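One chain is shown next in structure tokens, namely the form predicted on its own.
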Amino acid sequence: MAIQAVENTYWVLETDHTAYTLGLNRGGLLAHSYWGKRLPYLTDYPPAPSFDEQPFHSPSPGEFPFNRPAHLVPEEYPGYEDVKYIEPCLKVTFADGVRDVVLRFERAEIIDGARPELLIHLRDVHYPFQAVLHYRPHAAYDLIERFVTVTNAGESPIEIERIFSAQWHLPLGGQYWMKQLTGRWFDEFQLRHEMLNPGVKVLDSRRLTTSHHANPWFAVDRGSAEETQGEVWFGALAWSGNWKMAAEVTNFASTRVNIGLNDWDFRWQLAPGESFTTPSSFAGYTDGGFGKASHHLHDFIRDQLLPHGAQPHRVLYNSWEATFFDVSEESQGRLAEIAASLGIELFVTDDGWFHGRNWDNAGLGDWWPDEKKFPNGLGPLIRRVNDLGMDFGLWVEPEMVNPDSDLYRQHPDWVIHFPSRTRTETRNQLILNCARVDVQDYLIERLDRILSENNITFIKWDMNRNVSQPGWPDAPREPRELWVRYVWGVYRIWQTLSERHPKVIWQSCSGGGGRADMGMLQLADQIWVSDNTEPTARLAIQHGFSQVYPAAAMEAWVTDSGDRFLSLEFRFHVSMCGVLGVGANLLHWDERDRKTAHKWIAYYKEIRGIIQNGDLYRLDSTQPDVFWSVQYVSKDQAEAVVFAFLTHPMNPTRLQIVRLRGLDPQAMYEIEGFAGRRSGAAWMQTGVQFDLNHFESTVRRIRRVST
């Protein structure tokens, strides 16, 4: 059984590999005991700690007037309360004013089947609030979902100011380090591996989106774990608005680390009779190192939550860097021509197609095709296309408006705003409230006539700016819900038109990775990861995005950009590591450079089902951040295909070697461009060895053989 119950106080979830206990302590607290390798017996995992076993010093038997024995305890699910000066999960306030909350144990419950799950139940010990703690195992891949209901059964509204999905806590002891993505607008998805001190480290998100600027992912280890070596907990947040991270290191040798919604100007009002749920953080353990904490996470999103799972990618062309806002039928068939005879099978027109739109300063909101680009409407040129042998996709902007539109002239009320302050513009466009219904409703009813009146297989739906005087004025509750309710909203928007769509394939994109998230990526199969395609750049950014999120979700464009001192080449197997696009202008490239992406087009299509949907390993390299090397294994490994690329000059001392990893160590494999058959073993072993100069790349596949 994945859950087991000893006693109905003490509780073990069990994956395929790993463990995770909680039980109530002898003071009755609810307590988090073991977090690790799975053990063979029930009676292995240690009991729920109780303060007297808390190693701490009184001046006097009974006495603890600054740390009270409560605060030791590693409480599951703490609330703000009493005298625990730590970070909480939960803090509501009671309709008289008591601004704290005591839950305590009520009972608990196993749902049994395929999909199991352990809920808590707590309640406060005076006030009509209780709450629920969600646990789910997903044995296959070692992870651990949680999340939290809460209710107000009483008669009297209840504000809630914070409300964490999770406390995840690590063994007690010792020092961690914490692995993090952070960044900026085209800089996303940097690396960083730093020790966590006593207090707290947050990182968070107040941008109404995931943001550029952090990534809510964790992993922590104990400061020796590698790619493929050491203990490693991790974990991530389901969520596409505003999240916060908190990792705390007390003075007790205790290290946790809570993540959920962001309680920066939130506020929930409960009424009588209502719940609220949290996200999903989802956490796992591994002893195989940073690499396999990825597999984990990428074999959930693509098994389990990509709307169109192991479906293949296919090779797009975007029209943007050709044609700007210049769209027209004529430019656009002009281009698909070119991108058809380059192998390409999905044509996107970017923006400038719609009602209005010649510049960035106008038409967002009035979602039909402009009457001067297209007097017939696209049908023209998505049968143009189509005739070509691709597939048509379109860009949208759904949750932005400009001034200068329709809909704003309309609806000046339906955007978020403070009705005293200027509606601060960028990019020359306000944001409008999708927390509204009648904002949704109105985005749904555009879109789903784009959709089914047009044969469009593919949508990247932009955001490219971030929230400002964050208002509501006609708010029908809380304006400080907006926060949620956004979200939700968008949610809603998304989730109505891929039910009526289901053939769509949709790409999230808010000015590049600004909205990357598991949350996300139950809607959409893909994400733009970044605008910045300068490809050197790129390698950096695609190995922090690997962290958390499969090749499959990875769009990557090859562009013009780099292209003086970067081959087309060096650009294109950059671009291949994830779902191969290409973004280029078409018309400035000569036939060389035709044939050259025709060539890696065709090469791609061979290899892209173990990129998508095998395996990712980041192989080590003496020289980070100058040799990069990335290797793909299929799930069966009988194939596999290698990356290495070489940016500025390396010592000249130190071999490019490269330890191959994932095959089968007692299998023969050949290695293209490598003379004779050798076992796995020996190939990962001994390694291969690239030559390759300033600003070159290789690509190698690896095949399975019979003896």
Ligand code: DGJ
Contents of the next structure:
Amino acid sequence: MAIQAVENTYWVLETDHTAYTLGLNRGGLLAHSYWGKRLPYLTDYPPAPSFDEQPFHSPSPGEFPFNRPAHLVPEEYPGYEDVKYIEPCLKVTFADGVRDVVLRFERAEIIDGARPELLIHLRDVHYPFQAVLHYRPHAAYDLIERFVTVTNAGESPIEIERIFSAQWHLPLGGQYWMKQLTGRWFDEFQLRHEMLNPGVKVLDSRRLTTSHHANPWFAVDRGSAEETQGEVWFGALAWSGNWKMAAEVTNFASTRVNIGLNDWDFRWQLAPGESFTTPSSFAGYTDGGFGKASHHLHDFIRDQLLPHGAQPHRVLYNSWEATFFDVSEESQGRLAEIAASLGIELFVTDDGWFHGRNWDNAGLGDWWPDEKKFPNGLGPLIRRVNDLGMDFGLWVEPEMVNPDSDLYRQHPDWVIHFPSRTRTETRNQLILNCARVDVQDYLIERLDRILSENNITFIKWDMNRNVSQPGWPDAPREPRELWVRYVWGVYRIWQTLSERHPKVIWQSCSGGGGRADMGMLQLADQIWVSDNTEPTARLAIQHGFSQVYPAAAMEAWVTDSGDRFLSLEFRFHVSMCGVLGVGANLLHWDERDRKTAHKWIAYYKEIRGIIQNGDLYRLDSTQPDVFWSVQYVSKDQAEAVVFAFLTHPMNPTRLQIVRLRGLDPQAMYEIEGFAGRRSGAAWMQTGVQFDLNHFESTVRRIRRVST
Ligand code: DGJ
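Starting from the form predicted on its own, produce the coordinates for the form predicted in complex with the ligand.
Let's see the whole complex now, leading with the same chain.
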């Protein structure tokens, strides 16, 4: 059984290989007791820790005045109360001005069945305020999902100032390191690994989106884990707006990671009878290193979150870098013909197709085809694309409006703004307040009409600026609820359209990878990972992205970026590591380029099942910034494919041996370009050596053969 209760005071959540336990300690606090490898017997798990006696030798008699039990206990969901200065998960103000919250255990419930869940009901000792902690073990993925619902059961409003999804506790004591993803526009998903010291390490977004600057993910180890081995505790947040992660090492050697909605500028008025539910945080433990942690997340995202699961992604062409805003039936048609001849399956018209859109200073908001560029609507272009044997896709940026648009002229009040402040435009645009239901309804109506009237099977949903002047002047409630209601509004628009048009594949883009998270991946099957398509930069970006998200969600185009120093083959190989697309100006490609493209697109179609739905292995590199190798293995281990890239080593030496992974040790395999058949064990132990020169790459298929 995935969830077991012991005397209704202690709970054990087990997944295939791990366990997570919590219980009431002697003082009645709900405390975390274990998160690690699954143990043979229930009695193996430690009791909920108590600190109701002197924890340290002290020369002075009596109680320590500075730390009380609540400060020392690793509480599952601490509220701000008592003599307790750790990062709390919850902070509220009651109607009478009382600003702490004293939650105590009331009861527990276990829901069995296909989706088991433990619900721990807590209640404030004085006020009619309840919190339910939800725990869902996802056994096959070794993940635990946590979220919280609070309810105001009284008659006066309650103000929530902070409400995290979870506090994840690491085993007490020891020194931990944390992997994290930070960056900026054009340089997203840079992987960092740093030691956690006493104090609080905070990563967050205040930008209304997940942001290019940090991703809501962590992977904590003891400083010695590697890709293939070692204990790793990892987790993420399924939320596409302001978030916060606060990794705290207390002065009592307790390490915990808080994750949830950002409390910065956050307020929520919980009216009598109302409830509020946080987004989910998913976290897991493995002793199989960072690679295994990624596998768990990849499998879960692919199997449980992505709307179209394992459905293979088509090779697309996107016109943006070829035509920019100069979009017309003719310009798109010319590109479509070449694209089809290369084997492209999906033709996507990017920005520039809608009313008044000739540059980035006009048109956003007016979601109908530009009358000059498409006098007969999109129909003729779509038919031409379909006749060429390709599906058609379209770019939209629903949340935005240019002041130079019919929509803004009619509804200047629909944007996020403070009336007395200048509305800062970035990229000449403002943000529609998607927290407003009338804005949501307008966007649903416009986009639904486009999708209903045209044969469109793919939408790239873009979002090209971050927030400023985050006001909602005529808000019916607390205006700072904007931060959450905006995201809920975007989710509602997207969800409604997905339900009405279930075949459409959606791609999430926010000026590249500005909105990539497990919340988004429940609506979008793909992420446009970065506007930076220069392949050597992309190698690092893709490496970071792969820590959390599967290759199936990683759209990657071959463009003209890097063409002065990188072969077209190299550029293809980099993009083939995810969902292959092409974004180059095909009119500039000569016959040789087209042949190369044709060859690699055909090759990719043969291996995409392994890449998109197999296991991804980041192979060891002794020169991490200049030599990269990544391998994908089909779930049945019958097929694999390995890529290797050499950029510009300062001190060229013979390339290292690459040890393959994930093969069946007993089975025999052949590797394209290498003589002989050898066991999986042999290829994995003795490895292969590629012969690459500066800025060269290779891709090799690996096949299981009978002995
Ligand atoms: C930013 C995106 O990341 C690009 O790919 C492109 O769609 C532009 N927006 C269009 O404005």
